[in-house]
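Heads up, the chain below is alone and in the form predicted on its own; it's given as structure tokens.
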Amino acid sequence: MNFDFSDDQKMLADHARQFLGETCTFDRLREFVASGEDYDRALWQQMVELGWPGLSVPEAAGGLGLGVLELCLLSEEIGRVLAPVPFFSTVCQAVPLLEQAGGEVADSLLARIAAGTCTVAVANPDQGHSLELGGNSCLDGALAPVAWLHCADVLLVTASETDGTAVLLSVELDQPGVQRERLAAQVLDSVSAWGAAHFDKALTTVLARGELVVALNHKLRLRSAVLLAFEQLGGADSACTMARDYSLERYTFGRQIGGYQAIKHKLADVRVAIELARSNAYYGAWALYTDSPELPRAAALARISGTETFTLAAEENLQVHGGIGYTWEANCHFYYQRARLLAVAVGGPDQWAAELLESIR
């Protein structure tokens, strides 16, 4: 079993990685939240230009035509600096969705999806939500938080008709029966945006119905839990990074703060912890890859590892910054408010370690 990368990935990775250490900075950041923008649109159109949002997508609607292998490395980088754009519900989660709930209006959504003209939001199927499905596939009802949804150009998310059948839904966002706002206050991460839906006859597209969507949204929990760990993976190994630099450049009592042994383990345990995720993150990678049977296991493995390794990173990273590291002037906040944010995100780590003791039954 070959768990690592190809060449061509790593060329790919390395290259999102400096183009996006050249990109997207703390200043940019820090603009970013002052400016109270939707979300980077500048990096956005960036990412574009080279292709990012189409890099999952088939040949045939215009994509790259790479695969997830692909998607984990730029998820992990992505992460690394903590990128305010809609990568993950665009690229990650709708790409997919559509590409298996196939289509005239799914091939049109990955179209504009490769071409960049289009940004989606992707409602969790766990979420609860008053939506109804109306006569003539009308949407009623209210949907939050979602992700990107107050400023997306499309919705997908997952409703029951009238006599209980499960339903996938495309609704155009740009229409007269839905109406959105930005939950700025009730979200922790401000780099994050995330918003809330009113709907009243919202046209919509049934894209997919029955059995099938209930397969698609269980293999779609699944394939976001593995590239969550490589974003949270990328976020980890960053904080750490910043906590060890900052142990270089401290000094007390005539000494660098990283000579004392304090720090030294601190700084130890958190990358023990990110190799050890890194290995949970390749072995979900893996399976998803092979549509291995042991998917449900890697997934839950590398959301436990994930979820674990950043809090602790982030967390040490504050500590090891000492008073400032808990202040707005320092730039620990950024990784502990993405931490905090992506441990809840298609479920908690209980619900994770629940899932995987039943894996191993």
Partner chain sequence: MNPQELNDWLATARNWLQEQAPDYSGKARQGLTMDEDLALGRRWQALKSDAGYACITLPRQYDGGGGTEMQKILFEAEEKTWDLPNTYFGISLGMPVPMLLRYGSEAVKDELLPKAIRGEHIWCQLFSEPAAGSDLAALTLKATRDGDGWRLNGQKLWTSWAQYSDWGIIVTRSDPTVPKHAGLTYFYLDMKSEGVEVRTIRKLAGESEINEVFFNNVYVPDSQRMGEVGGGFKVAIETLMVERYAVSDEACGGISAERFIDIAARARIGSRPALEDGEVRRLLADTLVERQGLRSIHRRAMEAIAAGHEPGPEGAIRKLLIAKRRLLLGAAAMDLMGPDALLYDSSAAQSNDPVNAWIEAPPIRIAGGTDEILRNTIAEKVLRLPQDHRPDKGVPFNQL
Second form
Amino acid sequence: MNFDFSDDQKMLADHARQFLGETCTFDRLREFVASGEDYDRALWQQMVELGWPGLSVPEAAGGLGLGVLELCLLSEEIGRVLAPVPFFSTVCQAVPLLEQAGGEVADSLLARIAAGTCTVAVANPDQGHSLELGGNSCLDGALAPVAWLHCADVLLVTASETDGTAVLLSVELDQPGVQRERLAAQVLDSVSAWGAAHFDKALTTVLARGELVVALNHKLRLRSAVLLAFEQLGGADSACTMARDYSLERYTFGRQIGGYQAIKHKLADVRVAIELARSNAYYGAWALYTDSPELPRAAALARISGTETFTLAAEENLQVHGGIGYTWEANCHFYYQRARLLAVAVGGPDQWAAELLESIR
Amino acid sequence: MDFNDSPEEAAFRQEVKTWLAENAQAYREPLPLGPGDIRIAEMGREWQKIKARGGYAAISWPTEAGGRGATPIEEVIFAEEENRYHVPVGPFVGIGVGLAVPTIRAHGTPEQIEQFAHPTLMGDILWCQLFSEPAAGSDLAAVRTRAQRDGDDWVVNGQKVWTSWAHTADWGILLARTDPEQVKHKGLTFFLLDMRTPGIDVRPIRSISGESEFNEVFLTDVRIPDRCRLGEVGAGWGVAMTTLMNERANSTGESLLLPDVSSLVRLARERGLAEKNQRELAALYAREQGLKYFQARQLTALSRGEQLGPMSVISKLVFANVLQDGSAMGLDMLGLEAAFLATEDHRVTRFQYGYQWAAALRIAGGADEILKNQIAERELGLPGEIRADKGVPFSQLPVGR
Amino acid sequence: MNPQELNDWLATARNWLQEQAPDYSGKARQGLTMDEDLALGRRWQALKSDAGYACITLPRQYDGGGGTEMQKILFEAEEKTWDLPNTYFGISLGMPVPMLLRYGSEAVKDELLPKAIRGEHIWCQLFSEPAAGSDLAALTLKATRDGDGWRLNGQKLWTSWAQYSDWGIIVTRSDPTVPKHAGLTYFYLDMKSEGVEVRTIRKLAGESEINEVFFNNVYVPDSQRMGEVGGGFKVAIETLMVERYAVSDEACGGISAERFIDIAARARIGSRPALEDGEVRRLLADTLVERQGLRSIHRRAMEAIAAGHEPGPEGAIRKLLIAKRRLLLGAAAMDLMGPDALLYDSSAAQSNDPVNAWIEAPPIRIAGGTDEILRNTIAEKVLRLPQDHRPDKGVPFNQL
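Alongside the form predicted on its own that was just displayed, please also present the structure of the form predicted in complex with the partner chain.
Below, the chain from earlier opens the complete complex, with every other chain and molecule after it.
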């Protein structure tokens, strides 16, 4: 039985945890929110220097050529610190999409990503319905909300040709035919940023067409579910640790609150949920890695456990902190809001529950 | 990352498979016994003898004791392969091999080891564990059964409860109080008790499901020779700790008789109730499957020669709670059908049995609350419980019910 | 007042609300800043006072209503069907004002009570501190004798509406050498006194009503002491008990079951309206069952009050359930909204907007008794289980 990550993979995760723990602190998150910056460019630059954007890009295209298992572990570490960078869309979503789509344009985009000169926003496949694709692959219409759309270099979006054929497009966002803005309304999760775009005869490149697009999107969805489950796991684990630490510092009625069973059992419940979520996430990683026919079931399991666990951990972390937990200064809100964001990010809990039950025969 | 055996594990598994194919043919079909039928214990002796001939009777024991010195992962592999057959294994044999003899080997005299180790290995001695009492469950050190010195003997009076397989056991390991004036952990002594001694009254407990492997054991002026004392007088708590350390949380019941979440989902679908309970069913299934993959991670750790951490207790904790929640949902879906115990429908009896057994399982071998304390204290590093009994002589503690 | 009279009185009150409330609620409040909304609230308070509907149980001579507990509960329930700017006065009139009525001198009551009841003044309650929340008696804000008065030094936390307050009631530690419940003294004080500094605390979202209040050698005359020196804990408990039965909104300020139905009717799961989804219907059924149960408990409490008895621990059950329910319904509605839920308008009403209902839910599970404390209350007061172990009992405060 070898159902675990290898020592090399764990070492990579340890390095990532150390690096992110030192750089991406709560203070930095608060500064980021106050600055109104699009994303944390300095942090992203450091990640580029570590080779993270090109982690799973083939070596031929300038990447590190590592696999999805390494990506799982990095996602967990990024989830732990809630890093405000377009890692998920660029590295977890765009890279495999481009790799599977293939072709010259895709290859050059992969090389740019690996070189750290390109960030990508990825629209959910069902968001492109209102876009119109005219002659010469010119795009018209509006798109929102998409994470990092206002600041990414490239957009990957699924649209339909006039005859209804699905096409996967790449759109260079810095062109006259694209008007973009950061969504002004308050975004629930303050350390992520969402954008809207308006296209007026925007130039695009068709990366894939027809059945291939449907297959790509299907795979994208399952892969996103597994990798997000790792982000959720990281967030849950770190919220649980934060609650534990606080329960040891805080005294009430002459005792550490962590000594009361009301708190001990609450945190034990969270810890148990994390252990189960971790096990399901690992199974998702295995299914993704081996491209198992079990992948739809494994992705749904990882996603359902991840959502339930992060929600529980974030809510109870705030609750354990008491009143202070509800203040901006206390940082509990970062997890509380992110948990809800991730719950709906690639299909909500109802949808995944239905798919999971479908897989049981 | 994979679910495969290492080469050594694969070789061991193959060896076991071959041996079982030659020796377990008689157990291809289910045993002709209902749940709770005690005849399984007698059958267990036979199977134990067969295993002993093949060298598999006590694979975790060191080779010099007649075992194989197997690693924990080899134990698991053997159990997995063995369970592909309908072999009569269970606590009736497991208590002796897994708990009593390892304790005797750690604390006993050469004579005691000589007397008990080999016969237990051969299935000639079956054991029961006389620890819990009406007022000593989670708080085991609160046992009140008294052992008083009388010449070369000890005279024991008291009551034990929840004693699995006491009705089939030849010997018992017994924890009794020899000095109530000491603080509670210090006045205990550990004994080996011949279950045929006069004064022992074993009464099966009728559980909520109407059948039981559990017993109450009443001890009235039971004489135990001092040579059957294990360890020093007053050192019983330390000896009992050895027993408890060997008690693995794998007593999850006869799984073939219990419903799983997949069967619950199928039932829900059949009754048109799957959609209504979609989120709840999915969450329950995710817990069940999460546990399955958690166990795969635990096996991986064993396979790598690592120690299991405090989280290993979740196997029973999660299993029991998923079983209770799932069985309750299943019974709800079955409606009035579920109200009749004498039903012929195999599926109905499974949910009924699951629901009843789960209630016991959430308590036995560490109640939910105790296990959560363990996770909170050992895994999360939260403070221990406040103990009102510290340093107080046992005789002065409040008794309650 | 017999039942018939009470009914007539309520009918009159209802008519009065029909006439007056529209100018002060709903649309009339849309787009107002907190300052503007507060000004509207002050006018509403004065109008109610003139009509005898402000502080119904307090005497008419102080511009209260001179009525009964029953009238107050009925009127407040009626008022809650409107969206009125009452929030600023909830604490002020709920606790400090009745305490002043009990402990203030005639002259002080004549001067201050009408101003508070008419909404000209706001009173705040300075109880909690950074290390004294659920465990109020652990507070450390120091009061030391200074001639005819006292000097206060320290910090209070979670003080709602302190930024608008004119007066406050405060519990202080006047003697750290005796066990913690015995060394407290209770005062009222002018929030404009020299040395009082109010800092508003940023919350997860929205404009904040909560503050830290710092006391730097603030002078309080001994005449403003309420109760004995060292008797402050008793007065503090009296304060918390003064409102015998708080009328809280069934949706706990979040989205109601009806609003959830409305959202579910428009959302889709797969190809069907979410309202047809079994899971959604089940959540809704649970919510309605719980609400009906709470209504029955409410009715029983009302009957107890009408018969002159003290209401039981129903309040603890009610708060425990409705706060959790608010979180559940908010999250469920957000799940139905999908990614749309991620963009939200923090000025939208919590009773209408699921995102605001959800994001503002956690403090309700904490403030005024955490879930954990409420469960202890139910275990101890209803089930008669023993208290948690308390190592602080009988130990001088400065040795803890």
